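The data below hold one chain only, encoded as structure tokens and taken in the form predicted alone.
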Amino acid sequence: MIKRKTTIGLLTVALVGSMLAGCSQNNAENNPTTNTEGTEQTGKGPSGEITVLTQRTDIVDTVFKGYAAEFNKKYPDVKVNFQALSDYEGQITVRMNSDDYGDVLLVPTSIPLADTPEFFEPLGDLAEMSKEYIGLEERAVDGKAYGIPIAVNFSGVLYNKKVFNDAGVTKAPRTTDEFLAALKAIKDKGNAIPLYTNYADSWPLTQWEAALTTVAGNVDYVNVEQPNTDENFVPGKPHYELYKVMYDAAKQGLIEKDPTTTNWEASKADMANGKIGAMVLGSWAIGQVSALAPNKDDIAYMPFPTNASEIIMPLADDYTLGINKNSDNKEAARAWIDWFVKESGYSVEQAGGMSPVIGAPLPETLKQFEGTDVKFELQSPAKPGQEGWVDKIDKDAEIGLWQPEFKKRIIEAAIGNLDESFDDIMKDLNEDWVNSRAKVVGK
């Protein structure tokens, strides 16, 4: 499953963590169920028959039947159906169209933030919400919440720690030398690939996008610092050097001998049996690597390579869940919502993130950097006024920050079969960015 990009309010996995013991879980379970407005309900509780929609294709019929049957111990007079779409964002864009697209469903990344409230049903006060749940401001209309994240995701470098281990790297690298060193040492061994890129299947080269905050070190950067920038892709600035990984790694061989034969679905079997050292993909992934491994302990995570003083794992929410504005069991609807997201275990179990419910135990996954200078922060909302100021310009000058093309580039002029070099490739998407600046921005 491939996670997309967000970015949602600052707000650290500290804090998280020191609400542990507000037992947000526990309260809830306590608590009467509400409505969609958060309205105290009467009688025996909801009712009747609600259509999901998931884009989970892989566990449809069997983990999400388990949901099901947990969810009816609580609810047993609703009937739960599941419907999985294997292209969901296009399937569904389509579906809405008209009004039935089912009663619960992922909110659609292609639905503009204005234009919710016109297929969705508003789940609360985002205010009042934001007490209980992290990730709500993405789905936020004029103070109402209109969407709960399945899950809370982080970004960095998935990798074999018994490859590692086993090249004498005993020790998670920080920096980008220290990287770059690994992979090396890992190639010198000779039993598996330093670097997996996932070239072929393209949309895995996106995925280093995600470590910016990290290279920054600085969760400003994004969204502040960026669109008020005109050296986005220079040297010294975080596109250039997170970049520069990927180039050097390339040039230096330690990614595949031949990166336009990849395969996504080999790869986390390879990586899984000690084949490949190391990919740049979001937490999403480590659940799927680490069940097919015959030692799960093998499958490690750490923060992507930075040389800047703070080590910062930016948080971005997954999918969001939303109830069809012209469902006619809207509290059923709201029900199942309110047990996914708090009681089947998803966002760590299947999304292998966090939970967005405030005060949720965090995933060992996180647990193994507690006590150390890592930091899992949320990135810092745009400034008011500049709202998708960054997707405008990006999308002007036709980079492609979230697209495979440039990342392309870089690894085909790395192994040869391109004659420009890195800085040439940077220089043509600075000059882009800063054209396309001052028309977005009008300076």
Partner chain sequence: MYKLKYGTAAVFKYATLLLGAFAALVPIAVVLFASFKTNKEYSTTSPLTLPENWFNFSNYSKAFINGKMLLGFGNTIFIVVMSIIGATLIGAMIAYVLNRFRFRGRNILIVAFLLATLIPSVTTQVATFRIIDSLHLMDTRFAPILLYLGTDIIAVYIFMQFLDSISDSLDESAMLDGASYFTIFWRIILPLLAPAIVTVIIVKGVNIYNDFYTPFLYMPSENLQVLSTALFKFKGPYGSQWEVICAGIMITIIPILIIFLSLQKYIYNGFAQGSVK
The other form holds:
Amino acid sequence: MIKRKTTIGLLTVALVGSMLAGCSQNNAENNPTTNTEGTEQTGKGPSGEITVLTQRTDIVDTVFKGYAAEFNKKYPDVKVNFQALSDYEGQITVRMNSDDYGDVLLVPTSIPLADTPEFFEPLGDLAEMSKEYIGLEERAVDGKAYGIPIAVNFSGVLYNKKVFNDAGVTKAPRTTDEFLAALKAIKDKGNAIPLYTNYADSWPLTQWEAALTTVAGNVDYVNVEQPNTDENFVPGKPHYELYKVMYDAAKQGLIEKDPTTTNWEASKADMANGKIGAMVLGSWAIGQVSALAPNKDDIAYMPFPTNASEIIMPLADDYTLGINKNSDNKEAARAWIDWFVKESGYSVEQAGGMSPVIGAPLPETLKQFEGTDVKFELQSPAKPGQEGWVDKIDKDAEIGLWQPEFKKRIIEAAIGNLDESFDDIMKDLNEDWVNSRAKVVGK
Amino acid sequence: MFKNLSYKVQRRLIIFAFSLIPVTLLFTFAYLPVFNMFKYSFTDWNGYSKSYDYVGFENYKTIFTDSKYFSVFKVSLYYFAGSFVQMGLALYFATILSTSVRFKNFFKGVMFFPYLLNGVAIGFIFLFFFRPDGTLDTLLQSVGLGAYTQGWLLNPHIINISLAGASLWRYMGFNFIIFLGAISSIGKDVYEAAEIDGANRWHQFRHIILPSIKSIVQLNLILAISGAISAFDIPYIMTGGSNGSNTFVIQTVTTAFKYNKLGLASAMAVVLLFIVVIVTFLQRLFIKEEK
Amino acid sequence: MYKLKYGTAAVFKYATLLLGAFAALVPIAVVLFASFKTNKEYSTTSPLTLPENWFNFSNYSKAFINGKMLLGFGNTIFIVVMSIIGATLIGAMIAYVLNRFRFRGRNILIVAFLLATLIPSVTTQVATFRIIDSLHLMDTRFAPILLYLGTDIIAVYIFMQFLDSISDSLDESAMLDGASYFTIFWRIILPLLAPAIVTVIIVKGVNIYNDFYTPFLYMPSENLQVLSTALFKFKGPYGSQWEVICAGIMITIIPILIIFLSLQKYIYNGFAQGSVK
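Having looked at the form predicted alone, could you now put up the form predicted in complex with the partner chain?
Next comes the full complex, this chain leading.
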């Protein structure tokens, strides 16, 4: 009896489904992929209900609803629900103690690479999928890919060109000294805060770490050289040079007057209106700030200042999308991931980066670098057998490369709130690094 | 005879029946988690994996050999001091508002008002309160105290006072309403007798009100002090523990969720619990002896 | 002489009350003012400047509709009402037993309740989560309700304080009439605890109403959102429009303020309420 009911139910769903698919075919005549696949999938396409977790509380009720509607044109039998988590990393790891953490979710950065298969479904063969996507290595274990990036970002400094021009800086500074001199000029001009740290919101400080490759001038540094060195925070090394910029800017009064009461949302508007010169942020922020600017062309992007011979703008994954190992609707979940990455347009329009799909058109924001010597490159993955080492050492040492704590300490020291020098902090971090590296590598 | 026996049975029955649900809840949602926390404190669990290893007393050794874990307790002293002021104010306002006062309802509502606000509102309000040229600075300037304006969260010597002040502002209403409720349980006849004896307000407070609500005051004191030791939400919302406002609980949360060391964090929580229990115990001893 | 002294005391009393009221209200006034300002007005005026138009309710309608506050209200009311009824009953029951009977384990029980309050709950959240999950209560309204039901010591103490002032002779005379303990509790004790119950309702109710962490973690589904999570989510899309968020904050404050104001007359009205001797 129950069985018959289900069959009838399925039949109805399939029927309604094919009708809807028929409709969408007519509506989407200009999109050949939707057309062919739509016909193919009719009646036997994935079905069921999936829950998609996202960190974008700001657009979950608007843009994401639109995505679901678009997706349903192609896969009418899949019902998509969204859950937006505002403190994504904090909440998701607690929820991963149960089986209920959605069907499709962003692979939390706090989950070490080696533990990924414990929670996520393999999406396919790494070598095979690499023909189609870039950036899979960050979530690949034993030759299998577990996550596809929702976007590929590049990292550097977001700045207001007009503020720089008004202070007499017409060319984007390239070296550390030029950068600090430019900030100084803006301060002397007196109309804007040269460099805004967003200290109070904490997370913007973590964006500095992404510039490590630019400072190193070498795509191997982050994953290949770093885990094999005991001199990670010593003078002359990338980490030291990178955060020296932060320290010097703060020390010379080139940052906001009271970092402890900053406000992220307000800072975007302030930069758009020329009250802030520069902020160290990923490419995703370009769109958000220029949308608020009276003149969009004022908002520009430059590589992080470096003394290296080559200027490399590192490409790095935004979050990657994966499938819950315990999902009941893996097929539907997979359909969502493929559609989201390939067709939603999220990576460029909402994430402000570029699409991970090989051959996809490059975003507008990259155009300003045409004809310059700035290179865009992916960081090389860790050596086989050393995957996840950097993260392991970092966590064990409680350094927090991607956490705000030691950046805050640097700023506090620079403005005279702490009794330690920049070198003291770096020495401390390096000691922790060396001790934990011995532990991790020794294992 | 029969009746007595019946009440005896009834007595057992009602003790059992009336404690069953509360005790079950208490054990499931308060003690079972603590028991598990004890267990985790001897492991290297990261907080989500299905497997972990037992590491013996390793985590406790880490805590007791690194001074950075204990140095944050001095921040608690600010909240500790703040909680006494908070108690005093709450008792004062509760006492005078239980005598005849004009606009009593208005004042009562207003005193309790801050407690009605949620965390989002608190974060917002105090960001604007403490920022340069914010509410506090504007106020000081308007009454001619402009010279005292400060980087309220910027100055490392002031920040904890500012935060303890915000905490006091938020929670004073809670103690106030509880004291008010407790004072209202005191019989009117007691006061009448006292008034005939010619006792003044202070004597009324000292000899009637305070002794009658002693257990509630004591309890609030215990809660306030243990709250000071485990201060968390105001500094977490306002500063995330930066600029010298870090507390032990913020540090525990950081260890657990940013560095994925739930085992170590559990050990920290166990240590904290022990400290709180010892302080509470000492406090009770102290109060009893004073009597 | 006496009159003069009384005068200064009164002045002092009212001065402190006014000062206290002022300190309590000023920070919130900023939110109230901001909620009536336009976006431009908000960014150009000082926080303590009065809004130009006190009838500018556009922020309120934006917050109410786009924040789906109505849905939040529904869920919040359900959870608050269920938890408060449960918590009050359970609290009164255990307090009655602890206050009226001397039995073995009584002191241990009191200490157990006290000790439980001393545990900072943030530190046990993972363990608690696993328990709720193993009870299959994830993503239901009963997860937070059950967590809120757990009796807290403050409720038990308030009830015990009131029970002290309810004379034993009342119980005894009822017993002479042949009333059972249950009847005594239900018919005599509980009604007399009314002022204490109101205090507990207010204190506990506010706590549940404002709690953001529990519903956020245990009820992630969109249709289960409560007011506090609605407000928090609201911060995302309206992050740069603080005047709208302020309106959202006011919307969440108003209902609880009304309830508080309508209940407060029961808790303070004089010294007579509690005791019957």
